[in-house]
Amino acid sequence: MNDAKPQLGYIGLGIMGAPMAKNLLDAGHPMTVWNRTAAKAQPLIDAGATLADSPADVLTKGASIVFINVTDTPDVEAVLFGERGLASAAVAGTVIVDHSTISPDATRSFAERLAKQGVDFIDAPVSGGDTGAKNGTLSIMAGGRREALERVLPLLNIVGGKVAHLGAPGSGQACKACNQVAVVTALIGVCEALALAKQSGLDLDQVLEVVGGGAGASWQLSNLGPKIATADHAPGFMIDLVLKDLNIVLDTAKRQGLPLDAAAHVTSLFQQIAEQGGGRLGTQAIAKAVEAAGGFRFA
């Protein structure tokens, strides 16, 4: 029986990316990495993985599994099809595994494109923010072959609390959408149950405690609520990102005929702190808006 673990491959080592090769690499699995700024390679380099000077290189150099963690739908487009892209080394039993947030839509064109070489096309987008990519307990969503997820499941293991297969290629990221939906909303109302409270001169860490403690518990109350009442807007996922997928989710939306009225507010609040020159902050600085509507600080 061999035993012996199968080299993967790394692309993309952002604020999630990085911390989640990070885990695998520690679980003993022997990496190969890219990045478009190499700099941001250094760490894991450093902890043993081996530097590619491509994503091609990536698979060249060994790896038949490869993750991808990169911005957006045409960063993805690039890393798989662009010049020295996987697609250009990648051989039949190849899987990629694209943690990315991006169009569900273009995530399907990828997988049909990817299956006319062999090669299996893995949406698995991730919630549970820069916390659970270090602690390894997101949440993720996947869509795809399920042969070829089962392939994959034991790593994802190892960067995930929880996974579910929700189907073909793009249900992973129609579920991302879903996801963002939840998340950005719950957040305007831990933002706007604050504001209450401050206005009504309660403590806030008192309201923290006993909202937390109740029907109005969330992840976003409990991780963000502290930071928005002391007003500490560091990114951990920044609004320019969270603009990013909200936009994906109304142009799903929109072509679904489904009005989602809440998203298209929280979006155009995110878009107002942008303009400001926000965008590099984290969503709780969504509380700014809040803070400007009501003529108050939180701190």
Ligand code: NAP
Given for the second form:
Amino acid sequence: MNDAKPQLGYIGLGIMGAPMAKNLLDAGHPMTVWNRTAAKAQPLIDAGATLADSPADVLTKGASIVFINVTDTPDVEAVLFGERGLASAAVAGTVIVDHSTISPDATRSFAERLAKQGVDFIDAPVSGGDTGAKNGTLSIMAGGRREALERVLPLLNIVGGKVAHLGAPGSGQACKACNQVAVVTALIGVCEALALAKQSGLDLDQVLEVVGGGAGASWQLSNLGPKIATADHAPGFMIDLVLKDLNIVLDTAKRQGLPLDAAAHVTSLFQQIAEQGGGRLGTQAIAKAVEAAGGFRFA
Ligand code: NAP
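Now that you have shown the form predicted alone, what about the form predicted in complex with the named molecule?
So here's everything in the complex, that chain up top.
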């Protein structure tokens, strides 16, 4: 039954990678996995995947399409070009799909280096959080050669509810930077709205319900609003990770001569929380900065 399905590789089995790999495996695709901390691969091995001992080994064990889902730009570089990295074993025709959120410029350079080996590198960062990863409903922003994207599209449609091809390598990452601007500015808006509601003596559940039914509705309001109201700061998406993304955003915008004042302000609030030791809290913990400035507590 699996004969017609390409052998897949999956590298990076964290909050996002593990459920995305599981969805591909559950769809019947043979899969070889590698994770820096091998123990985290065990649930996938138990579900039928094969364990590799390096990124290169994922390819030598037969994968022709490999997904990467690691933290930051240097981590993707290490997986690609480090010792026993993918580039050391990739043959012409291999397609590498990078779901990590990293620099668009570095992505272009990785794609150029790999193209010299006949290897396609598709940037495919995602939005929709750990819930979207588990449910296979992520929004996927892809950049890369159209023919290569078409080869992997059926696989992207398993892990995502929406896939957009933005253009050449790096354009998926450029779109993800735009996404993050929309996300964080909406988040601070929700937080300030709830601060005003709290200090006006309103019932926050009622405010969330009625505002969420009108033009104030957003993913941030419905998913993070209740957590802000109850001071639940457990991660979904960590402040350290959003700061990584905002550094990419501000660096890109600076080179384009765009001030992006709102995104820069939110970045400074996240930095404040991270400096106080809150880097591993969820992004909704930006509420702590709003509380400190206003001299009140949500809960
Ligand atoms: P995570 O749970 O911290 O997982 C990170 C993964 O990267 C782990 O498997 C880790 O291995 C691996 N890794 C990190 N550095 C590495 C290196 N130098 N070499 C090899 N492996 C390395 O993070 P995540 O939430 O899954 O995020 C993954 C990517 O998705 C990030 O780029 C993030 O910005 C993006 N993203 C996250 C969300 C979200 O809601 N979490 C949403 C959209 C996009 P170990 O297990 O050994 O640490």
